[in-house]
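Given as structure tokens, the chain that follows is alone and in the form predicted together with its partner chain.
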Amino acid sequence: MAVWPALSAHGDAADAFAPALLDIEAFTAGRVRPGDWIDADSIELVQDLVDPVVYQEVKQDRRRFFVQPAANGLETLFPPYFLDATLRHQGRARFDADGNVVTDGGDSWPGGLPFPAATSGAEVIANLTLSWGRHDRALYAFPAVVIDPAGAQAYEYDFVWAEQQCAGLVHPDAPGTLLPGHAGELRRQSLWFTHTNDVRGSAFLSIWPYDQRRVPELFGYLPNLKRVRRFPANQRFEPYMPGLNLYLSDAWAAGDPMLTWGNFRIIHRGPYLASCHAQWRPARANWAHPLVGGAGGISYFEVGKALVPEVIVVEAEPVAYPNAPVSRRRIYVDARNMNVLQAITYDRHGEAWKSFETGSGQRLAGNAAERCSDGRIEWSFNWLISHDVQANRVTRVLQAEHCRGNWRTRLDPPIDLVSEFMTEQALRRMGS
């Protein structure tokens, strides 16, 4: 039984997989058990379950992680309202003649995963692109740190990332599937820096058309200029700020309109160790994970990874970006919820250049839980590590409780995000 039919029918993915794919102990013939630490001495035991970058980080750069028990329950894999929409609309998605996702009636996608049982690379990418954070609205407070090749902290930035879906609204209080006044838009997304002093007030706004052939509009406020400028949005492979190993193109490993990439192909399906459960640490200050690895012991989050019974590895190429430094991107997607787990970008010479590893899961930790408006437990991504393996610079970004400037992470906050944070005026206001 395929994974999505099993999940949707039984609420659990277990029926779709052989027992060995559901239990790390069984998979490794007892050599690895939940609770074990995987480090340079033991990584060989799970070499086939990790990607080359994580393998190298553990093997050569003092990273370690612990093994978590697997969890395959449907509700542990999705934000509740996004799951509702996925279930409600399953089977209705198709690509129109232009390559955009529409319903069987030709309307824009009404929300949730369009292709929960993806069978092609394009379907996988569509799942990632149409809704990044899987909430109608979100504010993420991001403290970000850049670690230099010597393992020392080189840069520290705090920024806030805001998302507002304009199509495919899934919240039950939404007035429909489209945000009033934003016809033709897929989403608005802005980010603004609150630290360090030299970049504080720098703010950017992307307005994504629903048509995935078109590059988003990009506006920016630069404190030096004291005004909002329009930027060409086709340069998507440059760091936001010095040292920061994050590009427009990196967001959710699907930071560009999907039809500006091409040659999508599934190159692998198989088990994988990923940080897809219990990544929220509300008991720790600012939800921060312990740090580990690198020469200074601070390069990576010290996190757990659980066995994912099936990951889909998709490759894609940036066909619409001449002179992009990227030849292709290999994206590791959890077949159960179509969430990105890892993305490895390759340079023009075909060499691995940078990784984009994520941690996600339910907002549940012991007795602590974050719930959506109907009381069910929330789900979100929790952290990301972007590692330039050629320069050996690591950028780690925490979805924190708060960041400098008194900004707090909020999932579906009852705030008019567009007016507050996603207009040129808002960029100017948040600048200084």
Partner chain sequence: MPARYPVPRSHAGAMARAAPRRGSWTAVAVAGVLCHLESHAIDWNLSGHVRQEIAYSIAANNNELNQMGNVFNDRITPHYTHRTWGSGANAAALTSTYLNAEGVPGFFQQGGLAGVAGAARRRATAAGLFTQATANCRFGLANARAAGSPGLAGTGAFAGVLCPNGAGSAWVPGATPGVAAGISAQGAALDDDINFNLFNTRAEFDVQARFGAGFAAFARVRFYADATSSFTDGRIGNLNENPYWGTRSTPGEWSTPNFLLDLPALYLDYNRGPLWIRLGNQIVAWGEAYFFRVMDVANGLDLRRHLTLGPGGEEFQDQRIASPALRVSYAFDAGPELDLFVSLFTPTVLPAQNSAYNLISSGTTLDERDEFDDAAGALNFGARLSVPLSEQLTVTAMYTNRRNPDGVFRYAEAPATNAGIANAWCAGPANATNALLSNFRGGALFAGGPLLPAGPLQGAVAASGLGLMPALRGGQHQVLGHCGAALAPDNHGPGSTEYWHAMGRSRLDPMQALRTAIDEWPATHWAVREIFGFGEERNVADALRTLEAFHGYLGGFRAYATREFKREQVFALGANYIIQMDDPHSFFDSMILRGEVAVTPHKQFTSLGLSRDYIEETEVISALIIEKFHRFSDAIPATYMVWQWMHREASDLFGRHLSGTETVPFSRFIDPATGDFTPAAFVDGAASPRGSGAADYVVFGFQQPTRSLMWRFDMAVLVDVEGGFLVQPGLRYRPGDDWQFDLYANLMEDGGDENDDVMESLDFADEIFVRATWFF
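Form predicted together with its partner chain done, so how does the form predicted on its own look?
Partners and other molecules omitted; one chain follows.
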């Protein structure tokens, strides 16, 4: 049985898979159990269940992770309102003549996953692109640290990342599926730096058209120039700030409009170990994870990984960016909820360049929980690790409770994010 019919009909993926794909102990014939640590001495036991970058990090760079029990319940895999919209609209998505996602009536997509049972690379990418964080709006507080090849901290930044969906709104308090006054837009996204002092006040705004053939407008406020300037499209392949392994193109492994990439192809389906639940650490200061690996023992978050019964591995190429330093991207997507787990970018010579690994899950840990407005448990991504494997430079980004500047992470906050943070005037105000 395919995974999405099992999930949508029964609320659990168990009916879709053989028992060995639901239990790491059965899959490994008892050699690996929940609670075990995977390190350089034991990584060979699960080599077929991890990607090449994670394998290298564990085998050669002193990283380790612990094995979590699997969780395959439908409601553990989605933000509640995004799940409601996915179930409500399933079966209605189409690609129009231009390649954009529309409903069976030709309207813009009204929210949730358009292709929860994706069978093509284009459908998988559409699921990632149309709603990054799977909430109508969000503020994320991000402490970020860059670790150099010697295992020492080279850079430290705090920044806030804000998202506002303009199409595909799913929250019950939304005025409809479209944000009034923003016809033709898919989303607005902004980020601004609050630390260190030399970059504080730097802010950027990206305005995405719904038409996925068009490159988003990109504006930035630079405090030393004291003005807002428009950036060219190729800025999507440059780091936000010196040292960071993160580009606009990397966001959610779908940081560019999907039709500016092409040659989508599914190259693999199979089981995988991923950080896809129980990644929220509210009992720790600022939700931080312990650190592990690298020469200094601080290169990676020390996290858990559970057996995902099926990932879909998709490759795509940046067809609209002739000067991009990228030849292709390989994206590992959880077939149960179409969430990105890992992405590996390859340079122009076809060599692995950098990774974009994420951890996500419900906001539930023991007796602690974050709930949406109707009382159900929230879900979000919790951290990302980007590893430039050629330079051996690691960027850790934590979705924290707060960051410097007194900013706090908030999912679907009752704030007009556009007027506060997503106009040229807002960029100037935040940078002043």
